[in-house]
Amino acid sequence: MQDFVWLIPLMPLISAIFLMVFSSKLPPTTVGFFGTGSVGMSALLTCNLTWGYLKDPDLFTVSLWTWMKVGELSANVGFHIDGLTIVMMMIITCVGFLIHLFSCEFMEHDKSYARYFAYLNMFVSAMLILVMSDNLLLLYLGWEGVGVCSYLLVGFWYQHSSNGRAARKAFIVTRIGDTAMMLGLLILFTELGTLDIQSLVSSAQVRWQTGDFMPTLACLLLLAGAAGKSAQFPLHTWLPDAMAGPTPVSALIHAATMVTAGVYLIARMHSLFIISPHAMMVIAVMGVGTALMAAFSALVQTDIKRILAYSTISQIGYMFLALGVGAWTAAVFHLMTHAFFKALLFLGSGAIIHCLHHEHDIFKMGGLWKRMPITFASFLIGSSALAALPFTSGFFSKDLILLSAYQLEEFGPILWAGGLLGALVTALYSFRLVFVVFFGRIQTLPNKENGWRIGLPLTILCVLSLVGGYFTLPLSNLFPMETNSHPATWVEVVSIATPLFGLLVAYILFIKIPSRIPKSLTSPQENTISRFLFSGWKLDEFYDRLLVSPYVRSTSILLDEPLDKLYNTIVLVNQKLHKWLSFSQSGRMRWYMVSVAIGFIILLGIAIAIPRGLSEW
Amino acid sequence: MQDLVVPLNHVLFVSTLLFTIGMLGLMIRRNIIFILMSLEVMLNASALAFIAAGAHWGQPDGQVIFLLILSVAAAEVAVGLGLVLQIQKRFNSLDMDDANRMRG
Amino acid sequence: MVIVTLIIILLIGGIIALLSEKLSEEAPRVTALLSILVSLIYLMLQIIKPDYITVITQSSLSDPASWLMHLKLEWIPAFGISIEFALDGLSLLMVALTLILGAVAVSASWTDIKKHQGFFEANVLWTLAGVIGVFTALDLFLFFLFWEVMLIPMYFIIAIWGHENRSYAAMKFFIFTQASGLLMLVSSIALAVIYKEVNGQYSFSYFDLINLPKGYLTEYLLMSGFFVAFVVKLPGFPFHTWLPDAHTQAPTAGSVILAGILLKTGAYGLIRFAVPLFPSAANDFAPMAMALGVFGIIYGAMTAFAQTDFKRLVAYSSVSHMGFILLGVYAWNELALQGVVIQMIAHGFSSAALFMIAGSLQERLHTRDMREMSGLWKFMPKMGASAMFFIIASLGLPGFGNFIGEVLILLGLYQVSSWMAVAASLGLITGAIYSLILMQKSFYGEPNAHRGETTMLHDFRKREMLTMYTMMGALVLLGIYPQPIMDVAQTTLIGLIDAVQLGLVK
C-alpha cells in the first residue's frame, strides 16, 4: 500500500484535468461518475491505508522525485504519512466523497456541471497534497492550491459580480496570511537550512532555546498564515462572504477541510510552537477571542449560510484555543468532529435551499420539520453536536478543549470562562436556527423531495456526528503527553450544563414565547448593537477605510503614469531647444556671416587658450 | 632667403585688412553683386598672404596656391554670375534676402 | 558555427518570407514558422547529444574552449573586435526560449496581420536573429551590434502593424532603448581602452575583459552605463514607461516577442555583463538596484490594478515581475539566480500567453477596453479557462514555473537582505489583486447588455488551443519538475558567482 500512496491525490487530479479538457463533450452522468468516483477511489485507498496503519502503526515517507535542488535547498515531491496525516486524509476523502455525492444532485441542473466537479476534484487533490507533504514547500503548494480552488468555487456563478467580489476577497485576504507564512518559510529556511518538516523540527529543537526571538517570529508568521486560511481574527472577514459559492462547496471547503488547514499546520509544526510560549499564548487568546466574536455575530445573522459561516469561525476558534493551550489531540479531535457535524449542517442547509427556491433567509422558512424529516433530523443532530449537548460528538471534543484550557497555568481559568461563554452563545444560536427554520408557521413551501444522493450523505453524516466522539485517533505517539488530571468536579459540571442552559434559553425565546422574541434577534438592523454584530463587528468597514480605499485611490493616481511627466519634460525641453535653433536658421545671408565670424573668433580664442592650459588641467 | 623690400608684417597687415573689408562687406551688403565682390576681395586677401609667405621663405608653394586660388576665383565668379542672372530673373531683384527660402 | 548558422537561417528565412508574399497570403507565415522550426530542430540536433549535460557542466569562464560551443573569427583586428560567439547553459536556455516563443509569436499573429505579411514575418525573423545574437555574442562590440539589430525590426513591427497610437509608441520604444544602448557602447569602448592600457592592445572579448582591473570610480561609471542599458530593456523602475505603450500598441506577435524574449535580453545582460564585469561596483550598487526592484514590483502591481486596458494591465504586470528579476540578480547567490532563470522562462510563457489572449480578444471584440468586456466566459469558455490558467500561473501559484522563480528569488534574497525580501513579498499580495481584477473585469460578471452580437463570438479554435496547451504544459512542467532547467543553468551561474567572488577579493 505504501508504494501506491501517491495515487490518492493523483486520482482526483486526473479526473479534474479530464473533466476540464473535455468539459463540453461529456454527458452529466459521466461527469458525476468521474467526479465522485475518483474521490471514492481515493477514499477506498485511504481506508486501506488506515487499516494497514492501525494494524501496524509505523510512519513512513515516500519520495517521488526531486522537485528542486539548488545550493542548500533541497525539496522533494514526497509524502510523509503518520497518524495526523491519516486522520486528515480520512476526513478529506470520506467527507469529500459524501459531499461529491451530494453535489451530483444539488448541481444537477447547472450548465457548468463539469467545471464544478473539475474544481471540486482539484480541491480534494490539493488538500490531500497539503496534508500529506513532507516538506513545507510542497505543503505551501497544497496550501495555495486549495486557496485557488476556493476562489474558483466561491466565484463559480461568475455572472453575479458580487460573487466575484466575494471570491476575490477570500483569495486576497488569505493571500495576506499566505505571504506572512511565506516569510515564515524564508526565516525557517535561512536559519535552519532545510524545509523538510521532520528535519526542520528536530534541528529547531537543537538550535533554539525555549523563548528565543527567532522561533517566536517564525511561529507568529506561520500563525498569520494559519489565521488567514482558518479565518481567525483579524483575517476572518472573508469567510462569511465566501458563502456566495454553491452550498456543497461551503460544506467541503469552508467548513470541513480547507479552513481547518491552519489547525493542521500548527498541529503539524507543534514541536516548533512548543519552543515559543509567547506564540502559543497568542494562539490561545486569538482562538478564544475569535470564538466569542464570531459566536455573537452568528446570533443575529438571518442568512442560514452566514450563521453557519460564523459558527465555523467560532468553532475553529475553539480548535485554536486547544492548540494554544497545548491540547493538540483535542484540537485535531475537534477538527474531526467539527468536520462531521458542520458538513452535515451545511449539507442540510443546502437541502433546504435546494427545495426552497434558493431562499437563504431563515425568517422566510419555518415549520419545515414535517415536510423534510431527514433534513430536520440532520439539523437536529448537527446542532446538538455543534452546541456540544452531551453524548454527541461535539460534546466530547469541546469538553476536552475546555478542560484542557482550564488546566493551563495562570490564564487557564480565564480562557476556560471565555470558552464557556462561547459555548453558551453557540447553543443559543444553533437552536435559534433549528427552532426558527423547522418550527413555527410555514412560510415557503418546499417544491420537491430530495433524492437519495442528498439523503444518503446526510444520513451517514448524522451517524458520524453522533458516534464520532467515540473514535480513538491514532495520535498517541505523535504529540507530547498531555496531563489529563481531572479538574474539580464543579468545572466539569458547569462545562456540561452550559450548553443545556443555552438550549433552554433558546427554547423559551423561540418556541415558548415567540411573540416576545427580542427584536434584535430577528431583524438585526433594529438597534446599534445588533447592527454592529450583524456586520461582523464592523471589521469590513474598518479594513475598507484603512486599506482598500487608500489602495484604490493611490492606484488611480498612478493610472496615467506620473513618471511619464518626467520624460515628457525632457521632450518639452528638447522641443524648446529645437525652436531656438530653428529660429537661428533665419535664411539671412548676413546673419549667417556674422555667426561664422563670431564662431571663428570663439574657436580662435579657444585654440589660443588651450595649448597653454591642457597640461595644467 | 632674402629680405623683401616690403616687410612681411606689412603685407600680412594689408592682407588682413583686405580680408576684414571683404568680411564686413559680406555682413553688411545685401546686393548680391557686392557680396560676390566681397568674396573676391577675401580670396585675394588670402592669395596675397600666400604670395608674401612664399616670398618670405623662398618657397614656390605660395605661388602655386596663388594660381590655384586664381583659378578657383575665376570659376566661382563664373558660377556666381550665372546664379546672379538667375536670381535677377526669378525674383526681379538683386537683394539676397529676397531669396531666403531656406528659413528654418 | 551552430550559432552563425542559426542566425543565417533566420535571416535568410526572413528574406524568403519577404519575397514569398507575392505567392500567396499564407506563404510568409508558413515560411516563418518553418524557418523557426528548422532552427529549433537544428539546434536540438547539434546540442542535445547524450553527453551534453556533462559538456555543459564543464564550461568554465577562464577557458572558452570548454564551452558547449565557441567560435572566434577576426573582424576588425586593429581594434580587437572579433566575431566571437559562445554557448553555455544559460545562453542555450535563452536561445531555446527565443525560438520556441518565436514560433508562438508567429502562430499568435496567424490571422490578424492584414497588410504586408511578408515584411511582417521577415521582421519577426530578423528580430529573433538579433536576439539570438545577443544571447550568444561574447564580444562586446558584436553584442552591441546585435543589441541594436534587434531593435530596428521591432520598431517596424510596432510602427507599421501597431494599433491606433503606434508611431508614438514605436518612437518611444526606440529612443529609450537606443539611447540607453549608446551608454553601453561608451562603456564597452572604455573597457577596451582600459584593456589596451594594461595589455597593450584593444580587446572587446568578454573573456579578456572579465578580470580586468579598474579604478573604483571608473568601474562604477562604466557599470552604470551597462546597468542603465539593461534596466531600460528589463524594464526596471523608473525606466519602464516605454513598455506599456509599446506593448499596448504592438500587434500580438510584437507583444509576445517583446514580453517573452526582448525583456529577457535585459535580464541576461545583467547576469552576464553588468555584474561580473564590475564586481565591486555592482556589489556596492546592489542595495540601490534592489530598491529599484522593490519599487518596480509594487509600482507595477499598483499601476496594473488601475488600468482599464487589458494589454496595458498585462504590460504593467511584466514591470512587476521584472522587479523580482532585478532583485534576484542583485541578490547574486545561487538560489536567487536560479530563480531568475526560471522566472525569465516562466514569465516568457505566461505573459506571452496572456498577450495572445489579449490579441484574440481584440481581434474578436475590436477593443482592449475591459469596461466593454465583462462576462465573456459565457461565450468563450475555452478562452476564459486559458486566461484563468495563465493569470493564476502568473500570480505565482505553486505548481507553475512562476512560483519556483519567485520563491527561489525570495529565498536567495532573504539571505542577503531580509528587509528587501519582506518588501518584495508584498508583491505576492498586490500581484494577486491585479490578476484577479483582470479576470473579473474581462471574463467574469454579467455579460454586457449592449453587446447583443456576442453570441457570434467564436471561442478558441484548434490551432489556438494547441498553442495554449503547449504553453500550459511548459509552465506546469517548469513548476513541478524544474530540475533539468536548473541543471543546465547551474554551471554558468556558479561560474559567474565565483568570478564575482574572486573580483571582490581582489
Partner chain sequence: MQDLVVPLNHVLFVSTLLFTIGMLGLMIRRNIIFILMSLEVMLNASALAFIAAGAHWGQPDGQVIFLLILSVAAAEVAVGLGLVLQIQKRFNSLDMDDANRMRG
Contents of the next structure:
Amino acid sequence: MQDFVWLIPLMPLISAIFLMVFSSKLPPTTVGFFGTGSVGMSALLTCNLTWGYLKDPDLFTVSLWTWMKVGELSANVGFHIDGLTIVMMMIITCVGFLIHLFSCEFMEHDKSYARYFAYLNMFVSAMLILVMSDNLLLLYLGWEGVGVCSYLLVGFWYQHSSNGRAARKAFIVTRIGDTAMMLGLLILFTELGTLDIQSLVSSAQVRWQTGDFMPTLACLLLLAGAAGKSAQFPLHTWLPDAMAGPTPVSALIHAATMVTAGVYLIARMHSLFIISPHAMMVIAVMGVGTALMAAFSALVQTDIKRILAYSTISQIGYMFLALGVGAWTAAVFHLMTHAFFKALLFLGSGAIIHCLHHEHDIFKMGGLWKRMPITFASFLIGSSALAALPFTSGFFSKDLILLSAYQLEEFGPILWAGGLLGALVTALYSFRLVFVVFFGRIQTLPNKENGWRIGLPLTILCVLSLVGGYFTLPLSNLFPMETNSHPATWVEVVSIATPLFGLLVAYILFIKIPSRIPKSLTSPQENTISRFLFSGWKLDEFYDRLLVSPYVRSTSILLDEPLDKLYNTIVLVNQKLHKWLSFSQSGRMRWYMVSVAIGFIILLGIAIAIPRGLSEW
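Given the form predicted in complex with the partner chain, corresponding form predicted alone:
Partners and other molecules have been left off, which leaves just the chain.
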C-alpha cells in the first residue's frame, strides 16, 4: 500500500481537472459520479492504509521526486505517514465523501454543477497534500491551495456582489496569516538549513534551548498562519461571512478541511513549540479568548449558518487551548469529534434550508420536529455533541481538554474556568437553536422531503457523533505522554454539570416560558450589548476604520500621481500612432506597392549614407 499512497490526493485532483475541461459536455449524473466517486476511492484507499497501519504502526515516508534543488534548499514531493497523518486523512476523505454525496442532491439543479464539484475535489486534494507532506514547502503549497479553493467556493455564486466580497475577505484575511507563516518558514530554513519536518524538529531540539528567542519568534509566526486558517482572534472575521457559499461548502470548510489546518500545523510541529513556553501560553490564551468571544456572538445570531459559523470559531478555540497546555492528543481528538458533529449540523442546516425555500432566519422556521424527523434527530444529536452532553463524542474530547487545562501549573484554573464558561454558553446557544427551529411556532412549511443522498450522510454522521468519543487514536508514539495526575473529583463533576445546566436554562427559556424570553436573544437590535455581540464585537468596523478606510483614501490620493501621467502619455501616443497607421490600410494594392517602394528607397539611402558618414568621421 505504501507504493500507492500518492493515489489518494491524486484521484480527486484528476477528477477536478477532468470536470473543468469537460464540464460543458457532461450530464449531471456523470458529474456526480466522478466528483463523488473520486473522493470515495480516496476514502477506500485511506481506510486500507489505516487498517495496515493499525496492524503494523510503523511510520514511513514515500518520496516521489525532487521538486526543487536550489543551493542548500532541497525539497521533495514526498509524503510522511504516521498516526497524525492517518487521523487527518480519514477525516478529510471519509467526512469529505459524505459531504460530496450530500451535495449530489443539494446542488443538482444548479447551473454550475460541474464547476462546483471541480472546486470541491480540488479542495480535498489540496488538503490531503497539506497533511501528507513530509516537508514544510510542500505543506505550504497545499496550504495556499486550500486558500485558493476556499475563495472559489465561498464566492461560488459570484453573480451576487456580496458573495464576491465575502470570498475576497476570506482570501485577504487568511493571506495576512499566510505571509507571517512564510516568514516563519524562512527563519527556520535560515537557522536550521532544512524544511524537512522530521529533520527540522530534530535539529531545533539540538540547537535551541527552551525559551530561546529564535524558536519563539518562529513559533509565533507559524501561529499567525495557523490563526488565519483556523479563524482564531484576531484573524477570525472572515469565517462568518464565508457562509455566503453553498451549505455543503460550509460543512467542508468547517468540519473536514480548512479550519483544521492551523490545528494540524501546530500539532505537527509540536516538538518545536515545546521549546517555546511563551508561544504555548499565547496559544492557550488565544484559544480560550476566542472560544468565549465566538460563543457569546453565537448566542444572539438569527441566521442558522452564522450560529454554526461562530460555533466553529469557538470549538477551534478549544483545540488551541488544548495545544497551548500541551494536551496534543486531546486537541486532535476534539478535532476528530468536531468534524463529525459539525459536519452533521451544517448538513442538517442545509437540509432545512433546502426544504424551507432557502430560509435562513431561525425565527422564521419552527415546528419541524414532526415534519423533518431525520433532520431533527441529526440536530438533536449534533447539538448534544456540540454542547458536550454526557456519552456523546464531544463530551469525551471537550472534557479531556478542560481537565488538561486545569492541570496546567501556571494559570491552569483560570484557563479551565474560561473554558467552563464557554461550555455553558455553548450549551445555551446550541439548544436555543434546536428549540426555536424544531419546537417553536410554525412559520414556514417544508416544500418537499429530502432524498436518500441527503438522509444517508446525516444518518452516518449521527452514528459517528454518538460513538466517535470511544475511538482510540493511534497517537501514542507521536506525542509525549502526559504525566499529570487526575484532578480532584469536584473538578470533573463541575465540568460535566456545566453543559447540563446550560441545557436546563435553554429549556426554561425557549420551551417552558417562551413568552418571557429576553428580547436580546430574539432581536439582536434590542439593546447595545446584543447589537455589539451580533456584530462580532464590532471587529469588522474596527478593522475598517483602522486599515481599510485609510487604504482606500490613500489610493484615491495617488490615483492621479505624476508617474501615472507619464504612462498615460505613452498610451495616448501609441493610440494616435495606431490611428494614423490604420489609414494606410486601405485595401488598395497599388498604395501598398508604392509604400513598399518608398520604404525600400529610404532603407537603401540609409544603407549608403551611414558607411560614408562613418568613413568621413
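Everything numeric in this text was worked out from a predicted model, so none of it was measured. Numbering follows the first chain given and starts at 1. In this text, rigid core is short for the largest set of C-alphas that superpose within 1.5 Å between two forms.
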- Message: Superposing on the rigid core, I want to see if T66 changes position between these two forms - specifically a Cα shift of 2 Å or more.
- Response: no
Next on the checklist: For F33, does the CA position differ by 2 Å or more between these two forms when the superposition is done on the rigid core?
Outcome noted: no
So, superposing on the core, is the move of Y567 at the CA at least 2 angstroms between these two forms? yes
